[in-house]
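A lone chain, given as structure tokens: the form predicted on its own.
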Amino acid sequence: METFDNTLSTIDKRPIGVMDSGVGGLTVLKQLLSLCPDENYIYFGDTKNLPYGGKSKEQLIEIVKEIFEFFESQKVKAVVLACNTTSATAYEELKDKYPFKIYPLIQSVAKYMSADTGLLKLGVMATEATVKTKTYTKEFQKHNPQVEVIEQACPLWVPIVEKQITDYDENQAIYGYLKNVLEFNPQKIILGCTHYPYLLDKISKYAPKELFINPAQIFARYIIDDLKQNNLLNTSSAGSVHYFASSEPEHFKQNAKMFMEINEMPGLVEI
């Protein structure tokens, strides 16, 4: 298994680790190349472990070290919780134990996102581990109290991407979590899991494609400030991505084309 010299003079060549429950993390992955493609990235999907949204918090956080410890093993500079669940059950605890930053996806967007002072009223769609957790409330609301958040679970939302189903009822599926969101109308709805975007075709049958907002965009950006601010950007012209998958590497290559054009995987390997 390649690592990476984590000496003195290559330390802003060290990696960032970007990880998801799958493929849905290529999303913001996705939006990290197009704003800094010299960057070297090691892209983990815990495919084994999918979906995290039905796990318990004890559960995250056990599955979430051993991934920092693959990525401790690398020699990372930073880790990016590409996943809204692990940003909101694992990160606390997680948090001051590696030697490396470790950007989380929840805390981040709510950050940025409460420099418009303008959203007091939003919806997010999310999985039942990270709507249990509230911390999209929690979050927004510590930067401003006036802010209303109104938190929706969507069980079958990630299943239906991972395992690419297309018989299903619609109206339930779709418009049965929405509902109750629209109906309290808020200014925007966070697409609140990383793999919510691949269905927003689908979702916007039912609410205007602008009123949603896909929070890999922030993310990325953020991400990107911070390396900056903090030194850490690769100035090299040498970019790289090695992907990782927990299990079923083949399924998860062929997964991974509904987020990114991707023609090979060179490295991807099973761990």
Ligand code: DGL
Second form
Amino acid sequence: METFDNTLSTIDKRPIGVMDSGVGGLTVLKQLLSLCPDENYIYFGDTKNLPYGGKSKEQLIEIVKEIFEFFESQKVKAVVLACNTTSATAYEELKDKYPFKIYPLIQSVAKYMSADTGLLKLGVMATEATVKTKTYTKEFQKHNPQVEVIEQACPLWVPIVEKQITDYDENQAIYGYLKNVLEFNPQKIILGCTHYPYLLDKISKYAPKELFINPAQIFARYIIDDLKQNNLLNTSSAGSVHYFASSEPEHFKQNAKMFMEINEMPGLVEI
Ligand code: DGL
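The form predicted together with the ligand, contrasted with the form predicted on its own above:
So here's everything in the complex, that chain up top.
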């Protein structure tokens, strides 16, 4: 497993908050832990308000405000929006209002991926709220106006993951959303919701696995690079992860264990 080069970094032991509506953001936490295991992370799964994808911008801003207040009380140095939907809807409104750095997924990933100038035709699978804002299209075109992006909402995918639904018609629930995007013939398809990588085995029945990008790794690298540049990185101590869920912590724990192979979840509490 690749680890981050920690030479010359400073020591800031304050925790990093990582948030999503449920277990989806664990795909990002996993990458952060593999790049920088020495940090202290606080993961917040907002199971009370799940799913975010069908909510309005105004509702999501109010939800994220509450979570940011919780992170503020935990004296975090940074918050990772391990969630495309809130990066698209709440980030702009809240980005300058808190005493910590905020990392939005879509904006960060578009910046790093745009360095690959050969990427000119992209597909994005995302939640309804994310697609409505066209944030993926805007962010990629900000770096290169030539890039063409097709965005497709997949409202069934988060419930399938969170509720562990198995008895659904794959042709309808999976291929039904992919069809249009595949017809567009993109060079890559971004899994633009942190829950979707859990469905990759199902999704890749309809197109080669290599076509799909789970942006979690690129995002984690962006965050660690930026923390380092801002002298906020902690590479000095044994790291920790504490988990919080806003409702049904036991259900969250069962889901998380399936995906993260976590046996112990210290501090998992309902707030
Ligand atoms: N996993 C989140 C995202 O990346 C939110 C999914 C949801 O709750 O609808 O957009």
